[in-house]
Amino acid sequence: MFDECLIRQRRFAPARFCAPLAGYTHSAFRRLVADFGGCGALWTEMLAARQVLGEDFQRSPWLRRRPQEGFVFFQLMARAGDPVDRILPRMADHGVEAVDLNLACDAPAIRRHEAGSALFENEADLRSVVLAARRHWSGILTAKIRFGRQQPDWQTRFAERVRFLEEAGVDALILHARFFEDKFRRRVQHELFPWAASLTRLPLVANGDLVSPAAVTSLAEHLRPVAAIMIGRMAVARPWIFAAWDQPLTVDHAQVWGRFWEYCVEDFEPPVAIRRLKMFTKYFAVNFKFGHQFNSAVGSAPTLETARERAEEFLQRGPELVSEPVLAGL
């Protein structure tokens, strides 16, 4: 169980968390990860803050949380002017324990709403949102950040933002060690984690291409100052990654995909369920040597039943697995 007093005092042992990913870390996926024992903490996908006011916490696949998921952070896409004085108390009333502010997403649609990376860059709006969130939220409050724009004074601007977030009462920072414009394409600058950690007393959670125990071990020196690591897209490709981190695990891939199909059908209306299923399959397919065939067959399926039939046909052939999945290009 994630313990608030430990993150506040920076005494908790390094843990492994599952990163928030828009369109992926919904209730069906979190349920699948929980089937393998879960992890240190799970994150929802990014939620429009105002959406919280109108969604049903018991039925919404974005807000719904099952007990077996363990500790769940609800990540908000907030912007200046959002009624956080109503949004955050409603979340508390429904048992939410931790909120994460997304200050990192650079998607054009998010920037048009002056949220994500646009909020991180706008100092006045950033102060307004963060201070209001801290004022109306007594639980754990974290912020997901990147380095900002790659410009001559980026280090100064980043340090100023980090200093403000600490002074505003944020409990921890999650740093994806890329610039906004890097998306997921350019190299993660893991070597900058020690510098970033030196800027603050807050616990720092490392995010970005931490895809396996071997990768984390190879980066041990860079990751020494961080309090925890966060696994993103590889957790979608391998929902059992946390369970298999310290010991070998035999996985029935057909059963895993089939279970996800069932969870999507249970939690989403059919048009949304099939989209989420196809998105998941794009990543899950990287486990197989000829996974592109699997992804293509499911991706072109017109219905949920057809998708299941095509997946079963591929998976029941016992397709050859790859030793290390490659996420580049996805």
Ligand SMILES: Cc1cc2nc3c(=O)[nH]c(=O)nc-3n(C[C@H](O)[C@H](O)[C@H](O)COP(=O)(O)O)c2cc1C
Given for the second form:
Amino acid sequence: MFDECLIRQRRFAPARFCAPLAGYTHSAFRRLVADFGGCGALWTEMLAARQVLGEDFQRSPWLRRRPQEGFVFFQLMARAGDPVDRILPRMADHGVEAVDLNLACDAPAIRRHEAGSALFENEADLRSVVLAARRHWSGILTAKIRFGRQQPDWQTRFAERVRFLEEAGVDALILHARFFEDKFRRRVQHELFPWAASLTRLPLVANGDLVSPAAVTSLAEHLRPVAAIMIGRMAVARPWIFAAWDQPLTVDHAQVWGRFWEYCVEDFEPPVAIRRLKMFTKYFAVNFKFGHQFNSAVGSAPTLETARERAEEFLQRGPELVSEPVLAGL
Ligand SMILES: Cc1cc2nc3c(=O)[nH]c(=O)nc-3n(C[C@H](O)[C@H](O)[C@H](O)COP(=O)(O)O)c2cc1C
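Instead of the form predicted on its own shown above, give the structure for the form predicted together with this ligand, please.
Expanding to the full complex; the earlier chain stays at the top.
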């Protein structure tokens, strides 16, 4: 299931992708996932489009990409009036092959910028951004969406948006099957994937609570028409999830955490490295029965070295694992 997916004639195999997560899917994390392998494509964090003009593609942990990462989609948080005529050529000059437009983020700070979900809702701005992006970008262009806001005619609005994105020349859609206002509280409406797929000829990538091979198998009926799946939070908790999808994998948790520590230290200045490490640890901790102890020990560490000592102390004890980690509240 999901062996490969064609997007603009490129073969993505396996068709299991790692989702964009702001604060998490930076260069250090992508490197960790890539070490394990098995992921068809990785996404950057959402990048403020204008900021791309000033960032150093060789050093910035948001833009930097190592060869072993394979195919990386660069996700843009763009809004009407952004100088995409300069931003996108700069990305192409630095070897970027795929751009994803964030039309789904409902965070107030993003909406204030008239980006994310606000852009999806504003038809005129949406047209202006997507058409300009297509005009100035010949590489792969995708859009990440939700169903929109829940209101009586949401299906019509959603279908119109999907039609527009297809006509504008977008190459694939990634659908997190929730409404904007659901945040993560309500369940994902997996049963609506077949309907969404029927609205378009574009490859549809399914996202939301696809946390394990068993979960995906149990949703086979709903996922049949989708071209690929995308995994977010569970990939942060288990960066080996893609590698372990089709075969058993023995994981040395202490080694994984230690490697991530090293990668963070290599790519970030210490104050940012420790923040990123603590954020990652919150997710990684769900693998353990007493993960809250691990999380609070690392979370309260004043320095990177203390964080490492505390993590080693916990992890080298061989802490009891849970068979099915739970992401509730994360
Ligand atoms: C902390 C956090 C940060 C996120 N950042 C982004 C982002 O930058 N861009 C985006 O399109 N979605 C973002 N998302 C949404 C995820 O990409 C994904 O759609 C969502 O987590 C559902 O997938 P999952 O159930 O596999 O986690 C974020 C989600 C979380 C929890």
